[in-house]
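Taking the form predicted alone, here's one chain by itself in structure tokens.
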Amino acid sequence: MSTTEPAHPVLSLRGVAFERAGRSILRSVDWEVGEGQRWVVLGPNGCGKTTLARIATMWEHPSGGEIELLGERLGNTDVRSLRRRVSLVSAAMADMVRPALTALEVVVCARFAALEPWWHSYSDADMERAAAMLADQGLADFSGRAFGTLSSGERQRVLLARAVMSRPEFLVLDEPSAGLDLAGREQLLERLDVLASDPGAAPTVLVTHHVEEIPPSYTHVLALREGRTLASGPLDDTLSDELLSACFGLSVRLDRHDSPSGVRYSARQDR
């Protein structure tokens, strides 16, 4: 997958800052995401990753700076319409879904960015696509299962199916592996890797604080600390012992491991 920087980025942030209750959360962040790119936003808890994800999908407005998303500039566009062209997935979203809804209902509701199926009418084609999205996540037999009866990992895969149901032009995943056990995490990462390997898939951003959660097909990394950019660029050239040490505030050893699908990472304190 090409890592060439595009002339017209899908997302462009210039000098973006964010403050809440007098506290500076993001400080003059510059960032561009282009077509075909798969980004990891990496950093410790409290560094501004989730705020950045919400700003990048226009669910949060910055205190300063400029944002362009899908060719539209914040301040000159209807963000409600623009949000329908992007998908934001987070572990917290599972708490917003009514547990009695079936997995198929949770997914098909994304057709209209809704959380309940009775608000809109759905065609046979909509239902077929929702079922296909579940099958892509290895959940073909889960269509009729109540969302509340699924494991945490299965719920996150349902939400990932929901995220791609509406054919988004930009996809942001905010710590989707949070709270998952090892098996659930690896199953989810496998699905993320398959999705990212599809050349027709939307540009994707994965927010995490664990290098172990970086799928092999991801191409770029943005590292944050205390709301500031430490580094930004192609993953192979940018991710290093020195960057992780600066990012997390201790001496860190980065290890690379070959897997059937590509390079996986792990990190440990370098004593």
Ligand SMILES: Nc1ncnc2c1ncn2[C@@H]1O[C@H](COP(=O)(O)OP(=O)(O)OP(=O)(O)O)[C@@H](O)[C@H]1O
Second form
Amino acid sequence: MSTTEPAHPVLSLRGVAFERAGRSILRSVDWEVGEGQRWVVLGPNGCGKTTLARIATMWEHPSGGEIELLGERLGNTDVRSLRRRVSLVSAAMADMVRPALTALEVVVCARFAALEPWWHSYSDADMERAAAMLADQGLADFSGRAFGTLSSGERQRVLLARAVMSRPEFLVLDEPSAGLDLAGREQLLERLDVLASDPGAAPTVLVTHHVEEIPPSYTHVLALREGRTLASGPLDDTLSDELLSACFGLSVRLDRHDSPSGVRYSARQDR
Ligand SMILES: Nc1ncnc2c1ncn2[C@@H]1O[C@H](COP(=O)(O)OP(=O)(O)OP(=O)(O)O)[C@@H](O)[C@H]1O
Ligand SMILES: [Mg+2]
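Having seen the form predicted alone, please provide the structure of the form predicted in complex with the named molecule.
Shown next: the complete complex, the earlier chain at its head.
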């Protein structure tokens, strides 16, 4: 695995800071995401992961630093049109979906970056693509089901189908496994690996607290603590007992498990 910096990063952050209510929430974050990379952003509650995810997708404006996304520099570009080229999936977005919408409607309305289907008309190709995205998530039989009647795991997979509907050039998933049981988490990880196996897959960032939630197809990790970068680089070289211990503030033992689909991780307190 290459450790060199990508020649043309999809996302580049230099010295990014974020302050609110007199508090420093992110401090001097440098980060480059390249084509073909899939990053995990790891860190404890409140360390700034969601803030970073929102800044990286242009939903939040940093207090300082420089950002380039998809070749456009923040400050010299229309952020609304740039946002249409990226997808952010988060709990906040799930809460905005009207529960009566069908799974198919939730997916197809991403075609126009909308949360309701009625302001736009959709071509047969749009409907077919939405159905195919649901099928890719193992939800072919769920297209007519109301979003509000789906389980948490099924909803997450609908949101993932929605996230890729518009062919984003950069995909950010903020804690997609939150609230899922073991089977739901494993299904979601498998679907993330399936997405990643597409040769045209967008570079992706997955925010999580848990190394158990790192899909085998993921390549890099950025570890945050109290708004600062502790480490960033290829997973194999970067993730360690020492890094996790520093990140979560307790003595942690990391275990690697080889599986047919790649490396999985687990962690526990080292007593
Ligand atoms: N707009 C804001 N105003 C004030 N404080 C904020 C704002 N946005 C975030 N914060 C604070 O910044 C810190 C980082 O928040 P953030 O949501 O980015 O953390 P996180 O790493 O995603 O946490 P979690 O793992 O719990 O989701 C928190 O202490 C939060 O209360
Ligand atoms: Mg968060």
